[in-house]
Each structure stands twice: as structure tokens, then as C-alpha cells.
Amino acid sequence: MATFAFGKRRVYYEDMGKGEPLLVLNGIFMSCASWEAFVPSFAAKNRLILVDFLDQGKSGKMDGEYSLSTQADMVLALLEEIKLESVNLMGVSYGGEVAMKAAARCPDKVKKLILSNTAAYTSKWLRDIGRSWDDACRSHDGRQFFKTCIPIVYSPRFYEKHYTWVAAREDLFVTHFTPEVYDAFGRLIRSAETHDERGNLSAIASPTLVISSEYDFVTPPYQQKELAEAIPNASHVTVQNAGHAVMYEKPAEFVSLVLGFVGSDLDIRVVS
């Protein structure tokens, strides 16, 4: 667990296990906690990576508005900060929006490339969407918060087999998030607003697995089969009867995505 000066802010990260190293972004209401049951598994056999984005988790609060491209530059700080030439680079939804800008702006900082339930661009189905969680973080309302934004981020079937486990987490929402932490929310859902790569995808010269999920609601699969025609070297997987929050609906098949993609020295093209 450290910490490192990025401009006027402390960026948060943790550093742990040995090997090949996985640096791994967050998806937006994600912080380095949100992988702890992914911990052991992933620092098996790799030096794992974990960081909080700007205006996220433990990581410093911005006092205005931004673009992606100042976390990027964060994610490219990161690596000089803890000396690594290159890294295996995971990104999931706003973290994997992150991930592919950073993949394109300097290739050769990135071996291997992940990107989960994410997208090029922002549509105008996922700016909408983006605009009704702002509006919720602008309430400060712990249930309005979750009540928005949290059921489209899962399959209905999941959201009503584990109806509990999601409901432990609206009290927490209630009882823990500060009008502090909507309003970073918020911040960090405008900053992905603008989003755009597609002009850029061409660049990214690492292999690189796209990976989409059946009932994804939030980044539709058919945005994750258009990112995998535009990188030179990706391969495209769906998960079935899961959700954007596929990590957590299909721990064991997201593990075994992951790692097996980072371990495998053989050029295997993976298809939906």
C-alpha cells in the first residue's frame, strides 16, 4: 500500500506478488478494495497491480472537471513511479476506457491488453445513462443512488438470485458514502462523457482480449465486437448469463480469462 504525488493529488496503489506484473483499472464505483477476493489469484503468479483513480477510492479529490486523458496520464505516472518499462494492463468498463487510451498513446508500455464490458466511445445509450447516475450523485441520497445505478449494472437474474448480498449493499451505500464521495462520482462519470477512441484503436499494437458479457446492460456486446475489429490484434469472448458486473456474477470464468490470456505464450485467437 502506497501512495505517489501526481500534480497537486496522492494517487493510491497497492503493489504485491511476483512475476510478470498486471497493472488492473477500476470500473467507476470500483476502488482497490473491490478486488480483494481477487487478490490471491491474481498475485499467485504475477505482481499485481491495483490502483484508485483520481477522484476514486483512497486517491485523491479533484476540484474541477477532467477527461480521461488526465487518468491515463495518472496510469502512465503510475508505471515510471514504480519503474516498469511495460505491464500486462486489465481495464474493466471506465477503467478499461482508461486502459485502451493508454494502450494507444504508447504501445510499448503494454505486453498484453484486457478490456472488459467496456466501449470506444460513449453512445448516446451510455451518455444517458452516464447522466442519470450524475443526477443521482447530486442528490446525496444513499437509496436514490443505488435504486439508479446499481440493478443495470447486473443480469436480472443474478440481481434476483442474490437479492440479499445487492441489498447489503444499499445500507452501505447509506451509511458510509459522504456527499464527498457522490460529488467525486459524479466527476468521474462527466469525465467519460467525451469519451472517443476509435480514432485511435489502430495504434495499439499489444495482443489484446475483448471480453463482453450476454445481458451487459450498460456497455452492450455489440460495442465490445466493434472494439475487437479495431484492434489490430484483439480476440473478442462473451460470457454467458452474466452482466456488466461479470467479475463478480462469474469470478471463476473471469479468472480463468485473465490469467490464462496473461500466461499464454501461444497466439490463440478467442472467438463469441
Given for the second form:
4 protein chains.
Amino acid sequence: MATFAFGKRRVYYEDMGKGEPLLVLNGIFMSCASWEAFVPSFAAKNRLILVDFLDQGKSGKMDGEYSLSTQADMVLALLEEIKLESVNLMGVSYGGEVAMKAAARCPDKVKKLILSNTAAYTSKWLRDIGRSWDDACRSHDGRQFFKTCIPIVYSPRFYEKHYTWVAAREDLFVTHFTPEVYDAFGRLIRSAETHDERGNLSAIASPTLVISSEYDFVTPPYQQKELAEAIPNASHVTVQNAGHAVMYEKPAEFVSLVLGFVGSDLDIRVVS
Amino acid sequence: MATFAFGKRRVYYEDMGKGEPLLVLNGIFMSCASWEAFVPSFAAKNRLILVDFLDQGKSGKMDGEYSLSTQADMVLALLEEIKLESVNLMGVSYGGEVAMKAAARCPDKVKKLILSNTAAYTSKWLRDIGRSWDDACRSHDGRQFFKTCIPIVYSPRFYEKHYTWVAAREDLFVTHFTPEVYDAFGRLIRSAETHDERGNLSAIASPTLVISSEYDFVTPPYQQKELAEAIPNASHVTVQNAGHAVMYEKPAEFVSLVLGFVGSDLDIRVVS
Amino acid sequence: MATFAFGKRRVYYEDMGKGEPLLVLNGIFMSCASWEAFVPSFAAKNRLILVDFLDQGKSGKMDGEYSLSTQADMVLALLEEIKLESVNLMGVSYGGEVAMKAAARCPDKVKKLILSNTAAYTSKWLRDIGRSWDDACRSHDGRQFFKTCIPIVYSPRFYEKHYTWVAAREDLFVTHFTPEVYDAFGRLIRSAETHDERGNLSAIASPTLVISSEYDFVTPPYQQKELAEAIPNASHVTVQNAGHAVMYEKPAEFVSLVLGFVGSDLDIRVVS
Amino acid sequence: MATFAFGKRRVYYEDMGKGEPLLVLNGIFMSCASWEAFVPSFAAKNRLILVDFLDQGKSGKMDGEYSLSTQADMVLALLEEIKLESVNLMGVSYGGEVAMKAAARCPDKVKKLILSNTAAYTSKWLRDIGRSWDDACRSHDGRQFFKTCIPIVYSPRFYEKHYTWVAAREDLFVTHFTPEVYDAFGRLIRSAETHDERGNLSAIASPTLVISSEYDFVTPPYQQKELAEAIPNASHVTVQNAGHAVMYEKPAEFVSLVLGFVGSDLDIRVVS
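Since the structure above is the form predicted alone, I would like to see how the form predicted in complex with another copy of the chain looks, so please show that one next.
Expanding to the full complex; the earlier chain stays at the top.
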């Protein structure tokens, strides 16, 4: 648990464990706290760095608009702060968008890249879904926010099966999120509106794992297939029977995919 | 263009053409007018009956809550009104839910059944998505309504490629929809909350065609696979590269699927 | 039941019914007789023309090697013979390869084109599978032929569920196929080795329906997606829960897809 | 490199590295040598045990028919031989069938189970494909064997892209495989004819990873979905753009999936 200064804001991060470093970038409505259950696994044999984006969790709130480029700058500043020449970088959804931007800009700083359920660019379709989320945030109404933004990130089967847990999360959102949090969510959403990394993906030099899930309706598998095809050295794996929030729905699969990719010698020549 | 009395309301319908009768049940934000471009094809060799559900298009507005059962009653009353012993019944999304209910209740009145992009029941997941739509309707704000309810019913590729058309529809919604229309949409959405026809599907006796589409994120293909498996004599076909609103995205495919199924002798014995 | 002279051979064809003409091109191990159960449906409202390819069914046997181009010439000669300016052309697998070649060469002679479970070109993979089939044909052993060539064209579920029918077909093959038939099968297989129509698909002017099936392991759905993308005006529909031999596994779906596409006015403008 | 006595035969195995033990069971036409390129990765942080099945590689040849049960007995005997109370067990295709049998019979001996591209039972469809392979083995003709058995285990794209490598393998088969090897292949194929573990899958107690691949036409993904659903604690992941022989087509993905699953603490409670 630490912070560092990025421009006028404090950025909150956590730096735990020892071994190959793994830096995790959150999805949009997440924070470091979201990974609590994963820390024992992720930090068992790795140095694990969690970080709250600007406008997220315990990091400072912004007072105007910005873009993913600012978040990528922050990530690169964090690497300097913790004195890492390079790192294994994993990003989920929004975090994946920042991760691919950082990896394309500074290929030498990313050892391996893992992109889970993320998009190469914000299509008009995704932009307009984002705008409905932004509307819901503006309402400062936790239940409206939840209904508008959350069901779609889960697979229908999971949502139904674990509805008690889902409902408890809704209550948590309603209780804990202040107007300032919703306003910050709104800015985060808008910061991704102009995201378009398609022209830069060929600059990514790291071995890359694209994780998609069968029932991801926000960043559907076929788009991640296109993403994997555009990155020079990318693998593509699909988790069955899971939605966009795959790390919550299938945590064991998620952890084993990430740690297996980070921890293994992947330089295997079967076919010359 | 005609109406008939159903309880205290007038129900609007259109009855055109000659031949095997085809009764079409609309999706939730549609009306008879939505089928304008399809009428020449559908009515070329068939008697085509379009109808606005209660709370939809030119039919009467309701003044309280109801369920899909009421809409199914209306459909059966329409058959009596136009003196059809039985009919080929096609329903899209919400219309498909009403269609399967009518077909399960009165198997002898449905010659062939076509269910396009519809659900056997309203899961908690679909219910909560519906509630976000209901919230958007309550706002009486056309742009909020559009962003919340519409992108998800199209495939991302279609939405992006035809964004000019999409944006024109948004303007149309904003201009034409009154608070009364949004309130009616809200009641329509809520009328499907308790939909659960799973226990009755085995009573459907008609040859049934389940049409799904590759990128349907509202009633995803795997759920329609389950639907097709639960109906005794069902075929299942998927339209590639289309979303939930398949009839708009792929009208030629949609028309040929519907007319081919209605018009053909399907009693072919290859395997005894 | 008639024949016409094509070079030194007689070509056998059947010409039935009245209406929009539909010319059907067989898969490789089929013949006119394979469509017996489909004739009542196909010929109910259409003029139906069936034809045995050279080296197939009751058409003449060849005495050396040839290519698909020869079969396409034969199809165009048949159109002249029966005095059809243009025709709706449907081809299954091998027949689809000939159909796309004819449609690309003479776009004005094909009103609508239907390609079921077929390939844009013979990849080395498909060529080598073909060579294993050719080996099996050379054995003149019906059971070896059947085991090598037949299971893979069905979906596992269908094959298992209808094994009695499958086994009866095996017995039929063993009983009826002479060494001459197996030699002819071998030539047919080899005639497709050099098939590559990829460069010509953009010349196809007809509205085209690509039918694929979920469990087609010979010409898998993703290849037919590529085929549909390469033809200017193509629709793509997948029959669920069926294999390569979709017309046998799902005859009702197959007939309704074909007749719906042939019989419907497809010129529907929803999106301008 | 070592052997142990199993009944009248010597079984060849290799025991390398230190750490969590991983026992690998080969696919049918493989041997310990097939894993050469994988050993540095697999044995880097794990004790790696490779083994040739009876009738495979350097293990003894059988002189009559047997079933998978015999191979499972051999695997359990090997565990005793190398004094392992329990092991992480990974099996590919045929090896997966033996692995699930061993895990169902002795749940306490299998710590984690990985089943790659394998079948819960030999359907009549798979049996008959196996019989065509058996026919090809009986020919003792390397080229006929290769064409009949090999293309189908690769994805078409891989086969075409790496045809030089594929052709070199064909030459290798032709040069090195003796009639005795082909006879042994035949017995291996026949030993799986009666495989049906469906009734026992619920006895598997280990955390299990089912790996399937997008273009597996021998044990298609939908069957592995059924397999994963029948095993109490199973995860299911699909490698995109690969065929049945996924470890050759996508070695990096394969290694990272296996090592991630074996090496990670999977006991993560997100949803209670």
C-alpha cells in the first residue's frame, strides 16, 4: 500500500510478493480491492503490483476530461517509481486498452502482455453503450447504475446462479458509492471514447495472450480474434461458459491462464 | 388497416394479400409500420396479418400492469375476429414470447411456428436488463432511451457500418415518441418480467423454426439452442454476422427463412 | 428422365415440375436418385432439374482425368439443351464447387445461387483427405470405402442416433457399387484437386445463399464464412446440430432454406 | 530413461526435473520422443514423467487385443514404481481417455487432471473413423496411413501453412515405421473401441482442466463441453485457431495452460 505523485494527483498502488513482476490494470468499475481473493495466488511466486487508475479507487480524482493516454503515462510513471525496467503487464477490459497502448508505445518495457476481454478500439456501438453507462452515472442512483451497467458484463447463467451474490454487490454499490465516485466513473468511461489502437498493434513486441470468454457481450470473442490477429506474437484462448467479467466468473481458470503465461518458457519450436 | 375491440381497447391490425396466412408478432419497440419494407415480400404469395400489441403502435394504451398472457389472449381473439381456424405464426423477440405461449396453449391454432431471437423465459439477467430499459423509459428522454436500449440489439459491425441510418432512427425516436409512448414501452417491458414458458414448450405441436443470429447479445444463440431442444418438432438455424434485430440487419435472409418455412412441404423422410 | 450428348458421353438428367427453375448439382458420392425424398417438395412449385455429373450415377463414365471445368461446361451445355436462358443454381459440396465456377464464368445465366457446405478452393488439407478417399476407392472394398469416406460427412450425434440407417447404407454401397463405380469416384475426387475459385468469386453477380452446418468437419463453417465474404451479394446461414451432409440430416431445414431463397422477393431496403 | 516390468512387458518412461510431479500420457500416434521440444518448459520447475503406452514407442509390443483398462493399470503401476502417492496427470486424446479412467478409479492418486482434446466415450462415429485408421494401418503403407489418419488431426490453416513440416513428417513415418509399428497402432486403436467412461466421470475428484481447440474435428469442442459438464470440478478452455493436435499447433498456449493449471493455487473464492 503506497502512493506516488503523478502530476497533481496521488496514485494508489500495492506492491507485494517476490518473483517475476506482474502489473495488473483494472477494469473500469474495479479497484485494487477487487483483486483481494486473487492476491494469494498471484503473489505466491510473483511480485504483484496492483494500481488504481486515476479517478479509480483510492487514487486521486480528476477535475476534467482526459484520455487513455494519460492513464498509460501514469502506468509508465509507476514503472519508474518502483524501478522496474520491464514488467509482465495484464489488463482487463479498460485496463487492457491502457495495457495495449503502453505496450505499443514502449515495447521494451513489457515482457509479456495479457489482454483479457478488451477492445482494440471503441466502436460507435461500444461508445454508445458507454454513453448509456455515463447517463446512469450522472443519475447518481446506485440501482439505476447497477441495472444499466452490470448485468451485461456477466453471462446470464452466472448471473442467475449467483444472484444472491450479485444482489449483495448491488447493495454494496448503493451503500458505498458517492456522487463523486459516479462522476469519476463517468470520466473514466468518457476517457475511452476516442480509444483506437488498431494502427499501433503491430508495434507490440511482447508475447501476448488474448483471453476472451464465450459469452462476452461487451467485447465479443470475434473482436478479440481480430485483436489477436493484429498483434504479431499473440495467442488466443477462450474461457468457456463465462461472460465479460471472466475473472469473477471463472477465477481459477483466469489465474491459471495468467500465471501459466507469465511463468512458462514459451520459446518452444515444434514446427520450424 | 382495421381495428377490433379487445376488452376496453381497440387493437390495430393490417390484413393483406392472399394465400397461406402468416401472422406476425412484433418486437417490443416495433409496430406494424416497422414491417413496411417487408410487406411486398411477405404478402406476395401469402395472406399477411400484422398487429400492434396492446400498448404498441396504433393499438390502445393500457392503464395498468398486465402480463404476456393478456397479449396472447389478444392474439387468439384476433384469430377469431378474422375468422382463421389456424395460422402460421411468426414472432420476433417479445413477439416470439407471446407466440410460443399461444402455440403451447392452443396447438391446433398454429400451423407452423417461427420464433426469431426470443427467450423461453425471462431470466433474472434479462429481467434486470429490462429494468434498465424501464428506467430509461421513465426518463422520457429519447436520447437516453436510445443509448440504453438500442445499441445492444444490433451487432457492432452493423451499427458502425450503418451509423447514419442508426442516428436517423435516434432522431426519429426523439422527435416522435411522446411520454405516453415511453410509459407504454415501460408497461410492455414489465409485462414480460414473469415470462416463463419452459414448462409448456413440450405442448407445442407445430413444426417450429427457431431463428437465431450469431451476434445476438440479448437472447444469445445458446439459449435459443436450448429453446429449440425443448420444442418437440423444432429446427434451428443461425443467421451469420447479425445481431438481435436480425430482420433489420439481414432482411433478405429473414424473409427467405420465414417464407421458405411457411411455404414448403417439410414432410420429407430421408432417414426412417 | 432424359439424356443429352456431351462430347462422347451421355449425361443423365431429370426435368420435372413447373415454375421458377431450380437446377441441383450433386455432392460427390450422390446421384439424382439421392434426391428422391426431396422431389415432392422441390418440384411442388418449381421446375426442378436434377443431373448426374460425368462419372456419376447414370451419366457416362470418363476414361481419363479431367477437372471441375469440364463439369461446369457440362452444366452450361445442359442449360442450352433444356433451353433455359438462366436458372436458380444450387450445389452441394462438390456440386457447389462446380456451381460457383459456372456462376463466376457466366453470371448472367445464374439467377440465384445456393452453395451448401462447399469450398472456395481445395486446400492441401482437403486435397490430402481426398487422397485418402481416393486410396479407399482404389481398394474396391465397400466397407473400407465407407469407413474412410462416410463417418466424417455426418455429425457424430446424427451418425450415432441413426446408426441403423447408416449401416443399411453401408450394406447398400457394398452390394451395389462395382469396381467401375469406385474408379469413377476416384476420378471425381481427383477432378477437384486443383479447384481454386478464390480469384473469381468477385465475378459472381447473383444473390447467393451460403448454407453451412454447425458440425461440418469437411468444409468447416469458418471457411464458408470466408466464402460468403468473398462473394459480393452473399447471405450466410448455419443449420445447427448438423454435419456436412446437411440435406440428409436436416431435410426440412434444407428444403425451406433453398425454396425460401429461390422463391422470395429479396429486394428489401430497410437500411438505405 | 528407464523401464519397469508390467506383466510380461517392459514399459519405457522418462523421469526428469524436480517439483510438483506432472505425468504426461501420449496421444495414439505419439511417444515420449514427441515431447522433446516441450521438455525444457515442462521440466523447468516440475518433475516431469513421460511414458510410452504398451504398444507405443519404446515400450513392449502386445500380442493380442486389450482395452484402455490395461493401459490405466500400467499408469497406476508406474506411479507405484516411481513411488508417487499422487500426481498431476495430463493426457492428450487417447492419453486423456486413459487419464480420465485412472482418475475416476483412483481419485486420491490424481492431484489435478488435464484432459486435452479427448472423448468421454467412443461413439459409433469415432469408432468407425478409428476403423478406417485401422484399415490404413493394416496396409503397412506409410503414405496411405498418413493421408487417412493425419490431415484430420490438424486444422486446415495450420496444415496448409506448415505443409513443408507436414510433408517431412510423412517422409519420416514412411521411413521409420515398420510393419510391427503399424500392427501396434492397430491394436492401440482397437483398444479404445469400447471406451465409455461417461458413467464414471462423477467420481473424478480432482480439479480438472478440459482443453479443447476451435477446429478439433476428431473430438469436437461441443463434446468436450459435455465432458467438462460431467466432471464435478472442471474448467473448460478453448485454444483458438488450432486443431486436434493442439500441442503441435500451439505449443506455447498448451504449455502455459498446463503449467498454469498445475502450478497455481486455484482455491479462490470470489463468489460464495
